[in-house]
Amino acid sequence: MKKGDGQLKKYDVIVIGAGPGGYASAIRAAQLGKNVAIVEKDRTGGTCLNVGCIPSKALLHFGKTMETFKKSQQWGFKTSSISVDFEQLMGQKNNVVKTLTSGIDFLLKKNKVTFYQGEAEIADDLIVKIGDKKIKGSDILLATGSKPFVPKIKGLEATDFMTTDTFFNMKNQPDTLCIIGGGVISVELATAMAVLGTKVTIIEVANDILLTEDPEARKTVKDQMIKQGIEIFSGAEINEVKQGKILLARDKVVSFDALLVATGRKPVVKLAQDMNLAMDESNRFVKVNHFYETSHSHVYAVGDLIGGYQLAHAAIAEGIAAVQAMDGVKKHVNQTEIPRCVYTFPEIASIGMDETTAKEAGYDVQISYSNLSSNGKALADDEAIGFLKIISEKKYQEILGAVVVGDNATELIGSIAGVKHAEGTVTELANTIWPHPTMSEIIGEGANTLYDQAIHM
């Protein structure tokens, strides 16, 4: 990629940050016909790629592998005892992540996207500062993304912890590992970990886990995850922390070996700050319009720093939509649209409202609902635990939300959603012929269901 030298440059765009929402729409700018440049402190990829959603999910993905061992000696295969190699499992991870960083890399350098390494300072003029070097950008965007959140809890400080930026340098496999926090985030480490083998204990100071989440949804994967020896203490009160261990209320101690803290992430606001944008009524978000535009003309902020969904294809569409905007195409991101995902055993994936939020909105609901445990390829690749919820309206059956818990929930959940983008109905979802034997057939069920004719149910 080019470097900038000392001189001034211009660029159409300036987008500060490179993970998913900051190098998507630099890529976009570009296709558009900007002169585009990015700058990165840190990592190409940001949190996404390199300590978030790509490692998490290599874990995950060993995790699986490890439960199909466990699962095969009760289909009769006759395996020896597994052990995992956890610094092997890590090397692998590390690679994935090489080669996808690697991967933006290519593409932004393919698109002809000036590449600047180092902290960004902007001045009122719209000149950003790198270093020694200065460009000016007619359009600014921020992508500057979060970090982890650290709560206040006596004596956590003193102690040795690791937050979600810094769980996956790990070397060796621990024993037994704390989280502190029950979200998508924790729930999602703590399958992966205890299906490796570690014993993991979650402790949660509201009164459930993944409250986030359809209570239904939320108590499949929480039954899963008593099953797998996790152990949660919801509604905890903790009275201190010390190294390897928890003291609780009522004289509960939980040992540890290795602390995770994570109870969450907050946006990084410093240049929002520096450049006194307006922040939004809770005062920890950047403010913008529809279009992504701050208080500041011409500069825009997406992703994390926005507050809404803090996923990284929600960051890519509201980046895109950003610097289309500055095109002159101006397009708001629906927030009904954006899936969110939960890769727990087993999946959670949701789009859209709940029963609770579509009622509230004045629409007369209904619910169609199937259960994976008639799904015949569920049953056969032994994943039969499950369910398709979808919410839709009773006097055209517009889709309003849909909730999938299961085995591949999280690519099911695409084809509901590209109905619902394109404006289709139920009766789309229950007319379409879904091949078979598919765990996709549960949709074409669970939308038959409202007519009375589904036929496995």
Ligand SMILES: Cc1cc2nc3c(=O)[nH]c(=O)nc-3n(C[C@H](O)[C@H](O)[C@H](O)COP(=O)(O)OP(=O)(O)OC[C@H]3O[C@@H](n4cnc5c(N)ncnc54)[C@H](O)[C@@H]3O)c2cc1C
Given for the second form:
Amino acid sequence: MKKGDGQLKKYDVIVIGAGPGGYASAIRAAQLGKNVAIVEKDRTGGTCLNVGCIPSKALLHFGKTMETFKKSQQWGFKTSSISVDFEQLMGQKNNVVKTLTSGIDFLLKKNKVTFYQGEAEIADDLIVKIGDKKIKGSDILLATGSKPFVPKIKGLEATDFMTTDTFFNMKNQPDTLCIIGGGVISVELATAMAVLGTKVTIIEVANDILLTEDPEARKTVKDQMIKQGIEIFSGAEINEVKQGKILLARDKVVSFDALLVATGRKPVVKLAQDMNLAMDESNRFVKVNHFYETSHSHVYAVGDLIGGYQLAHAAIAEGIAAVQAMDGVKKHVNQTEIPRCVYTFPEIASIGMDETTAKEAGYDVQISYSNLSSNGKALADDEAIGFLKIISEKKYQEILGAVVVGDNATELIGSIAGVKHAEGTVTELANTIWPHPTMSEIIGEGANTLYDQAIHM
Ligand SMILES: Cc1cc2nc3c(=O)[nH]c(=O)nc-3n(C[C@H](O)[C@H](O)[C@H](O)COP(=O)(O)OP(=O)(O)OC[C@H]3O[C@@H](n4cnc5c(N)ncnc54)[C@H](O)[C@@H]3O)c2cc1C
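Next up, the form predicted in complex with this ligand, please; the one we just looked at was the form predicted alone.
Then the entire complex follows, led off by the chain already shown.
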């Protein structure tokens, strides 16, 4: 023990960062009987609860309500007009965020996790400094997450622009919004704002938006986005950003009242660098082994900091696995079991491998397919755009992956994830009795197409 260590407050586990990866790890470690501290420099809940998953889904819910209102006029509901009090909507969004973040504070207290507010620094080996306090952990778990990545674009720094860290503070709804970037975050926010009445333009330098998604899913969603009035420039070349406008190649100009840069996220690696932790092959993320141990003994890392799918539920699963590994139970989170969701109208939800990856992996691939056009609940809801694709292999009927596009697809994927996790096959999906009328019937129908036994196809 070094001189002075005697005054240190000691914990079994110190978690740094109280986003999904951090708070879930802290709570699970406490449930396992450990004496736990968590350090957060900003707000409990991290990106997800404060400026990510939750505020974006609140906005999308407002957008969905507006979309339903507009559709309902065609069904026979008659009202003269609907207007948006954006400030009030943002107030409602703030209430949702507050409820959830206070809930996390409550859970940390309930599980007797000691909370330190402030920026954690590494003082010495396994010793963390927060202001003038020093604490020592037998194990340290880094869950410092990620921040928006802003690329170098001529003129951008001299212009007013938002990232997702500031977007949700908007008080007034802009008439026009330009979003640089065409990934999942961009299309979700574009959808929400467009259906609420903002004219949205997306500028994407790659040759299409949503390149991470199944091509048919991408096309289905893109077609709907265009119908929602969203203008999309893909394969764009940005020459310069000026106040209120973007100059694209070939003399195209996009004017805007508000600009959002949504061009990906970069991990917050400061503490990892201070500890000289090894980085992965990309040199961007902290390198971990199967059980989330870094190159430094007794230091673990999870969540957006380590790459893979940068999703809240991935961070939570990794955090839980990491503290269980500290407790001697070593279990890896299989990336093929992490569902991926895009909350557009319609939604896209997928899991596991797509058709190409499955073939490249050497599987004898078979595809089951069905669409929502004959699904009773989808028709009753006027939400019949979408499809289901299950990717499986012929020998054992193992489910390798799935894509669902449709209203509430993000809820449907959970059933497939559950069966896949339990090592059930497409046959189990085909033989399950799905409640009628529900969108989930599409899963049974799709699975049954493999055996030429779908009833409604
Ligand atoms: C607009 C948007 C929408 C999203 N939607 C979804 C979605 O629908 N579903 C989904 O699964 N994911 C979504 N995500 C991604 C999700 O938010 C992240 O994957 C998730 O928050 C990662 O969790 P994390 O714990 O790794 O990091 P974070 O949530 O980023 O938390 C890291 C925390 O560490 C703290 N911290 C960093 N350094 C220090 C330090 N030195 N000392 C103390 N504290 C520190 C930070 O302040 C932060 O609170 C979205 C993201 C954005 C931006």
